[in-house]
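The chain below stands alone and is given as C-alpha cells, in the form predicted on its own.
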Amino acid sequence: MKIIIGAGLSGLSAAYHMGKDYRVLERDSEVGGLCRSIITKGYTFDLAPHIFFTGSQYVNGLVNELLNGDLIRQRRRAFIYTRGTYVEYPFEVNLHGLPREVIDECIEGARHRRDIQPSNFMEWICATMGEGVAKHYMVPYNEKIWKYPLEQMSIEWIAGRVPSPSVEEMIKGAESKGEREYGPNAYFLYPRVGGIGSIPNAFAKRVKETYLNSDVSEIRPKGKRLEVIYTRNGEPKRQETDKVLSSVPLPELVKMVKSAPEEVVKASEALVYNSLACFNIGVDRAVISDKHWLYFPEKQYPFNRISFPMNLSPETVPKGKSSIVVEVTYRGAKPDAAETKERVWAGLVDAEILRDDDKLEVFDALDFKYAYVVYDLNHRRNVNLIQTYLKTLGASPIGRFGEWEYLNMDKSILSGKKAAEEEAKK
C-alpha cells in the first residue's frame, strides 16, 4: 500500500490516477488544502483566490468531466490600480490613460533596454521591460509581493508567467485601449457553484481511501520500507509502506524524517517562502466592481492584490451583495490581525472600492504560513539536494509545496498524475 500525505489537488490526483493500493492521510477535516472554499453567511470564499486555466487538454477534459461541465468561462478583467486610475493587466501593453510623462518614460526605457543576459530577477525586469516599466510598476509591485531583494531572486520561475511585449506593442497600448489578450490566463474557468473547492471535492468522490483528521508526525526508514507514524482523530497509528507521496511543504517533510542528514536539514531550513494574510469581506451592496482582480503596487496600500469572488460566479454571494478577498503577503512574524484589518479597511476606502458607510456582513481574517515559494538564487541547489535524498528513502514530494515550485492548479494535478504513473511502472 502506498501512503499519500495531503489531500490537496496533487495528493487527490495521485490517488485518483493510482486507482488502488493507496491510502491518503489528510491532517484537516476536509480535502482540498489551499484549494478549498468556505461558506460564511451565504458568501462563498476560496482560501486565497483561485481561477482555473490550463494549456493541457488532458487536465481541461478531466476537470470538466469531474464537474460535469458546470464551469463559467470568462475573459480576464484584471487591472493595476496606480496613480488613482485603472491600468489593464499587463501594465506594459496598456499604458493608455497614464500621465504622458510616465508613458514616455516606459516606452523610452523599452527602446533602450539593457542588452544583457540576466542573472537575477531585477536584471530580467530591466532587460525585458526597460527602466520605465521597472520603475513605475514591476519593481514596486514585486518588492511588495515577494518581500525579498529582487537581485537575490532567480529567473527560473518566470517562463510562461510574465508576458514579454515588443516596443511596438507598448506603443500601440499607449495610444489607445484595445482588446489585446496576453498571458496564459487571458481566458479562464471557474466553477459555477461551490467555489474552487468544488474541484477537490469532485476528486474526493472518486478517491475512496482518504483518512481525514490524520496528522503525520514521523516517517521512519525501516530497511527498504518506511513506517509512517500518525494520529487519526487523536488515536496513534502506524503504517508500513514501500512508498510515500507527499504534498507536505518540503521543510515540514524533512522534519518528519528524524534521521535526515545535517546537509539536508540545513538545505530545508534555507528554503524561502512567503506567508499570506487573507481577509474575506462580504458587502451589503451590489456590484461594487465589475473586475475580477486588482494589483496594487503603491506602498500606501497594505495589500498587494484584491479580488472579487462575486464576479467569478454570481452563485458565490447572496443576491444584491458583493464580496472581496484581500491579500497581504508577509515573511516572518505574523502581523497583528486587528491592526491589519484597520489598514485594509482604510486602503479599500481610499481606493474607492468601499464607502465609509458600507455595511460589512463578513470581515474575516485567515492566515497561511506557506503561500508562495520564493525562488532565491540557491533554490535549485537546495531543492535538488533535498528531493534526491528523500527519493532514496522512497519518499517522493509532489505538488506546489512538495516539489517547492510555483505550480498552478493544473500543474499540481499533473504532478500527482505523473507520480502515480511512475509508481505503476515499477
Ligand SMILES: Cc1cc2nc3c(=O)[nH]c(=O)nc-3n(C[C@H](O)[C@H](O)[C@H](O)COP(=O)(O)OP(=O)(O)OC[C@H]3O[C@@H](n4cnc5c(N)ncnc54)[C@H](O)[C@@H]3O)c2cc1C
Given for the second form:
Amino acid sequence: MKIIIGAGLSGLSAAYHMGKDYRVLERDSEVGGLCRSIITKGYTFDLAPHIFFTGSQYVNGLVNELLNGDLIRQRRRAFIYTRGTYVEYPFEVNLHGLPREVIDECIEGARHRRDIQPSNFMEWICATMGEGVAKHYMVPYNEKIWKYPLEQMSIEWIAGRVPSPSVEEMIKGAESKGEREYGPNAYFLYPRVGGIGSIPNAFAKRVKETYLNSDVSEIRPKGKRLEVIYTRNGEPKRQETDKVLSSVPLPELVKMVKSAPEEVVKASEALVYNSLACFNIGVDRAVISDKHWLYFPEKQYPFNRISFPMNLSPETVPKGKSSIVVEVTYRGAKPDAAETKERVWAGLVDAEILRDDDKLEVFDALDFKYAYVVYDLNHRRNVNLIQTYLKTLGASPIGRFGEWEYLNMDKSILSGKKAAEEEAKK
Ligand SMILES: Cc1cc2nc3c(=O)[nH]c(=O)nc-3n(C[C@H](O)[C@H](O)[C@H](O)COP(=O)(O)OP(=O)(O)OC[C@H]3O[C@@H](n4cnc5c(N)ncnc54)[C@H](O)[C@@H]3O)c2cc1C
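What's the form predicted together with the named molecule like, now that we've got the form predicted on its own?
Whole complex next, starting from this chain.
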C-alpha cells in the first residue's frame, strides 16, 4: 500500500488516479488544504481567495465533471488601484485614465527598453516593460507581494503568468481600452455554490481511503521500505510502505526524515517562502464593488490584493450584503493581527471601498505559513538536491509546496496525477 500525505488537491488527485492500493493521511479534520472554503454567518469565504482556470483540457473536464458543470464562467474584472484611480489589469496595456505625465513616462520607457537577456526578475521587468511601468507599477507591486529583492529573484516562474505586451499594444492602451484579452485567467470558472472548496469536497467522494485527523511526524527508512509514523485522532500509529507521495511543504518533509544528510537539511533551510495574513470581511451593504479583485502597489495600503467573493458567485453572500478578502503577505515573524486589522480597515476606508459607518458582520483574521514559493536564485539548485535525495528513499514530493513550485490548482491536480501514473508504470 502506498501512503499519500495530505488531502489537498495534489494528494486527492494522486489517490483518485491511483485508484487502489493507497491510503491518504490528512492532518486536518477535512480535505482541501489551501483550497478550502468556510461559511461564517451566511458568508462563504475561500481560505485564501481562489478562482479556477486552466490550459489543460483534461483538468477542465475533470473539474466540470466533479461539479456536474455547476460553475459560473466569468470574464475577469481585475484592476490596479493607484493614484486614486482604477487601471484595468494588465496595467501596461491600460494606461488610459492615468495622469498624462505617467502615461508619457511609461511609453518613453517602453520605447527605450534595453535589449538584454534578463538574468533576474528586476532586469526582466525593465527589459520587458520599460522603466516607466517598472517605476509606477511593476516594482512597487512586486516588492510588496514578494518582500524579497527583485534582483535576487529568478525569472523561471514568469512564463505564461505575467503578460508581456509589445510597445504598440502599450501605446494603443494609453489611448483607449483595447479588445485583446491578456493572461491565462482572462476568463475563469468559479463554483456556483460552496466556494472553491466544493472542488476538493467533490474529489474526496471519489477517494476511498482517506484518514482525517492523521498527523505524520516521521518517515523512517527501513531497509528498502519506509515506515510512516503518525497519530490518528491522537492515537500513535505506524505504517510500513514501499512508497510515500507527500504534499507536505518540503522543509517540513525533510524534518520528518531524521537521517537526512546535512547538505539536504541545509538546502531545505535555505528555501524561501512567503506567508500570508488574510482577512475575511462581511459587509452589511449591497454591491460595494462590481470588480473581482484589485491590486494595491502603493505603500500607504498594507494589503497587496483584495477580492470580492460576492462577485465570483452571488451565492457566497446573504442577499443585500457584500464580502471582501484582504491579503497581506509577510516573511518571518507573524504581524500582530489586531494592529494589522486596524490598518486594513483604515486602508479600505481610504480607498473608498468601505465607509466609516459600514457595519461589518464578519472581520476574521486567518494565517497561512506557506503561501508563496519565492524563486530566489538558489531555488532550482536547492529543490533538485532535496528532491533527488527524497526520491532515492522512496518519498516523492507532489503539489505546490511538495514540488516547491508556483503551482495553481490545475498544476497541483496534474502533479498528483503524474506521480500516480509513474507508480502504475513500476
Ligand atoms: C493565497 C493563494 C491564492 C491562490 N489562488 C489560486 C487561484 O486563484 N487559482 C488557482 O488555481 N490556484 C490558486 N492557488 C494555488 C492552490 O491553492 C494550490 O495549487 C493547491 O491548493 C495546492 O494543493 P496541494 O495539495 O499541493 O497543497 P495543500 O493544499 O497545501 O495540501 C497539503 C495538505 O497536506 C496536509 N498536511 C501537511 N502536513 C501534514 C502532516 N504532517 N500530516 C498529514 N497531513 C499534512 C495539509 O493539511 C494539507 O491538507 C492559491 C494559493 C494561495 C496560497
